[in-house]
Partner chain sequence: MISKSPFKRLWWRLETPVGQTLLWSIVVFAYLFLHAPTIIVMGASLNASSQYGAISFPPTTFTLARYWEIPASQFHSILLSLKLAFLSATVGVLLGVPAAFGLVRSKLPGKGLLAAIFRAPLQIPTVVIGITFLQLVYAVGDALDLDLSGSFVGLAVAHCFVATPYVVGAVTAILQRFDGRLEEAAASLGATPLRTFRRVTLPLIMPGLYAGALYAFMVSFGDVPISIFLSAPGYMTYPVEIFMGLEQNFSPTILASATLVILFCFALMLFVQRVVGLETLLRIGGTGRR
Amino acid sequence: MASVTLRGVSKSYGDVAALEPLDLEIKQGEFVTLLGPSGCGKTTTLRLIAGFLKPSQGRILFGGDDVTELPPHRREFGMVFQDYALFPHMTIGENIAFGLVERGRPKAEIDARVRELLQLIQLKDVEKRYPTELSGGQQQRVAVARAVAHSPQVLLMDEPLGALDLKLRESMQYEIRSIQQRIGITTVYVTHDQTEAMNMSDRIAVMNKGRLEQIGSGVDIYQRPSTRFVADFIGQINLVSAITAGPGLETSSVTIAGRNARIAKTMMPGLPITIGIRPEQIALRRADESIASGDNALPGKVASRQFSGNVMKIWVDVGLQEPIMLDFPPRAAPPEPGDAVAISWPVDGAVVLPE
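Just the structure block for this chain alone, the form predicted alone, nothing else.
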């Protein structure tokens, strides 16, 4: 296994920059996900690591070895694609063994490795079957086994669960992560699905318009987004415009929709800012119900509501351009649209985002 290092790596097509200069260090055995919308540069980054594309600038290292100029077949990586790419005319055992056969490994070694991997992916009884006889999830597990059969230094995965339905995708997130942890292989995973990234990754690299916006654990990125894009892309959040009114010792006063509130950050007065408040940080009260001491509060009216199974989503009009969304317990009696209410959130329950 090896670390993966990108030093000032960029990719341009004429005057169009597909990837701005990128510095990224992926530790040995780490599972890092490249996350972002279509066209953000995540697949370009993966293809550069694989050698399918040549960088316009910068160097790529596997461990201490510079592989920038090496073709893909000379880089020690395994690849898993969205469409599995299994050979339909080969049995499952033959598919897994393919890379080992190509490398001229002894038959006894190949047979032992195939049995080991079938046990690992919990499909030990399907060696003689063909891909069309397996479900989508089973085929994807076989694809992972084939990718790691020759013991590569790095595993690259390009949206491998995109073709699966929701239930199967959720179970496969656990399966792939479990396999990766048991093997201990350095893994670079590409997806546009934020939940998938949060469930599987040691760290997430959020990308936008060819740039790395933020890298960190799922907790860091969700609770402490460093940019407006990251805050809005990861999970659900209310982005609220405010004006700073003056600093205190550890907090600052701000004005929101003509009312006073506080943020857990010292800032000079008169600055336009955006604060992000996650729906689960917001409490809903009747208009005449008392608010917890020290919490921020805004009066409003229920604009709409939506039942989502495990939670009721409620939107409250507090006089801003957009209503504030919050999570409401589904078993409690929800207010009706038009009801007068008040929302509240703790001072440290919001994050200040740069303009």
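Here the rigid core means the biggest group of C-alpha atoms that line up within 1.5 Å when the two forms are laid on top of each other. Note that the structure is predicted; figures quoted are calculated from it, not measured. Residue numbers count along the first chain shown, from 1. Compared with the form predicted together with the partner chain:
- Once both forms are overlaid on the rigid core, the distance between the two CA positions of Gly246 between these two forms is under 2 angstroms.
- After superposing the rigid core, the C-alpha of Met198 moves by less than 2 Å between these two forms.
- Ala163 shows a C-alpha shift below 2 Å between these two forms [criterion: core-superposed Cα displacement of 2 Å].
Shown: the form predicted alone; wanted: the form predicted together with the partner chain:
No partner chains or extra molecules come along with it, only the chain itself.
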């Protein structure tokens, strides 16, 4: 196993930059997900690591070794493709053995390893079958087994669950993660699905328009997004424009829709900022009820509501351009549209984003 290091790696086609210079360090045994919308550069990054693309600039290192100039077949990695790319003319056993055969290992060792992997992916009886005879989920597991059979240093996965339905996707997330942890392989995983990223990763690298926006644990990027894009892309959030009014000791006061509120950050007065507040951070009271002291509060009117199973989503018009969305616990009696209400959130329950 080895770490993967990208130093100032970029890729451009003519004048079009597919990937702006990127520094990324993936530690030994770590599971890092590249997350972003299509065209954000995540697949380009993965294909650069694999060697299917040559970087325009920068170096790529596996462990301490510079592999920038090496063709794919001389880099020690395994890859799981979207739609699996299993060899249709080979049996499952031959598919899994491919990497070992290419390395000229003795037949007895290959057979033992194939059986061991079939056990690992819990598909003991399919060795003599062909890929088309397997279900999507089974093919997926075979693809993982094939990618790790030759004990590579690095495992790359390109949206491997994209073709599966929701239920299967969830159980496969768990399965892939547990296989990865059992063999402790350094893994780079590409997806556009934030839930998948949250469920599986040690760290998530959020990318947008060929740039790395933020890298951190799921908790980090959810609770402390560092850019507006990250805040908006991960989960749901209310983005509120505000003007800083005056610094305090550990907080600053700001003006939102003509009313005072406080943020958990010291800032110079007079700056336009964006505050992000997650729906679950916001509490709702009737206009005549009192608010927990110290929390920020804004009066408003219920604009609309929508029942979505575990919560009731309520939109409250507080005089901003967009209504504020919040999660209302389903056990309480929800207010009707038009009711006068007040929303509140704890001072440290909001994040300040650079404009």
